[in-house]
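The data below hold one chain only, encoded as structure tokens and taken in the form predicted on its own.
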Amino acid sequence: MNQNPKNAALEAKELERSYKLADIVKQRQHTLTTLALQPGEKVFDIGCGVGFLTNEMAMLVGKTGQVIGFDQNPEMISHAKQRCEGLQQAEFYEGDAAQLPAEDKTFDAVSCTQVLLYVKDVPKVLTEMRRILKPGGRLVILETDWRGVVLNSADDNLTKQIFSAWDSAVPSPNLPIHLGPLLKKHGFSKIRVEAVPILNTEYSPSNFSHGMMEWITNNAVKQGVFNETQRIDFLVDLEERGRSGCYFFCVNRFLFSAKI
């Protein structure tokens, strides 16, 4: 899918900001702990974004290892290359996750963070993941259940509509409930699922939900849930709840790990 260069640049800039938030740093550390990378291993990072996870994986596998960062957004790749400058074990490629530029059975581990909900043919990508993993190779996938969001707002029905609008914006919504059986069907074993909750009780730019609410309400306007004036009113209400100590947001991300 081709992307407007201006939109691609804005997306990369926003990702730079959000990946530095404490909520996402904690999530990234959880992912690394689950991967349990060792010096000399080869890792393929699907949807590497601006390269935060790729950078940390490269440090763990060291100069004797290799990390491939892969993304469809050239702006993301540009940021990731800068972040990993000087790490000879880190390489980056642009392309489609359904056609990974790697030989069969060559990687010790594959990671995939917040990517599959944007993919039309998830089984095809899972087939590619399995293809490039060595026997005994490890897989880690992180996805969000946007249908399970808890948000203290003035209008519960409108809040449900805002988050439901996301189903119309991505090819594979509500993916976590289907992912376990899909992994098993595609030959993965020792499948584990862990909840990685993001809980915010302050409406602050330093928290994940602040920027996310801007993004998700913009999408709701595009989907016709409400207009821009109503969107602003909705966000003002959240700000007031933040000032009064009544703000509450929680969403679960799910970390799937498996082996072949």
Ligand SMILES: C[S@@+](CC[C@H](N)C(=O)[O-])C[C@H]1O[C@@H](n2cnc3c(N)ncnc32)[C@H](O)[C@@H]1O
The other form holds:
Amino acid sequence: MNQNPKNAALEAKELERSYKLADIVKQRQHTLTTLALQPGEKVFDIGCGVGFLTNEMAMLVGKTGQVIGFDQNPEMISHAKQRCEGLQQAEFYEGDAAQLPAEDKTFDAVSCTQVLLYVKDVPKVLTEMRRILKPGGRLVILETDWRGVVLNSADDNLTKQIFSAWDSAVPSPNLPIHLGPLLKKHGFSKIRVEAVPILNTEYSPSNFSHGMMEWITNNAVKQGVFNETQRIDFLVDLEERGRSGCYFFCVNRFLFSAKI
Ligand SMILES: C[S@@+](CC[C@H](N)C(=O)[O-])C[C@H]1O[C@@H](n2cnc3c(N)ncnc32)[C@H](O)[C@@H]1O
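To test you: the structure above is the form predicted on its own. What is the structure of the form predicted together with the ligand?
Every chain and every other molecule in the complex is listed next, the one we just looked at coming first.
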């Protein structure tokens, strides 16, 4: 995730658009069901983004509860504050996930969805999560493994290079396969994992993969995989596949839950 102010604002704008899509709403619902929040509980949302999940968690814990939304990007915090305006139980702070502004053993639950991929020192963040959870506290982590993505395109080799460039753009790719053992090592128990697939068979702006392919191919241009003209050709091919009923995209998210 980029800390340049212009990019930070662009990322917040893109999250506002994409996190309203049905694919992501469904995923958020899954996360909330797994977390099973109760009125009066205290939750810490690490990497809250523009606050969609934070907002829904604040409604669930109610006025007697508390939700802390925490993000390193001030643009995200500003969107999240607006989203939760009027919810006195929601508070927002800016900072890095490696150092959470919370006392030891004070939270009933911690959520961290789509964040750890962007974090350099994942063990440090897991240590922080454990530190702030009360005994018996719950954790949910949702992460994507882009190495398992499936896309029907004209050029398999180029597609591999595009996704490989995407993988190398983040500090902690391929995290889901390591996360179970890491959670155990950090003192978590009752570790469960479920796959939450995003499957799109239409190439439409109302689907998650449509916007994602813009970001992913832009990144591939930046990393020299191809040039802008070739990028457009690649996207035109996907559009044609959409029109002829041949578009196919699938990526798995993995929802981890654990207790201490
Ligand atoms: C893809 S968004 C996910 C937002 C939100 N968790 C959700 O699922 O709706 C990732 C967020 O993590 C934040 N982030 C990334 N690395 C972070 C770090 N080291 N500390 C705090 N926030 C971080 C980004 O600024 C961004 O808002």
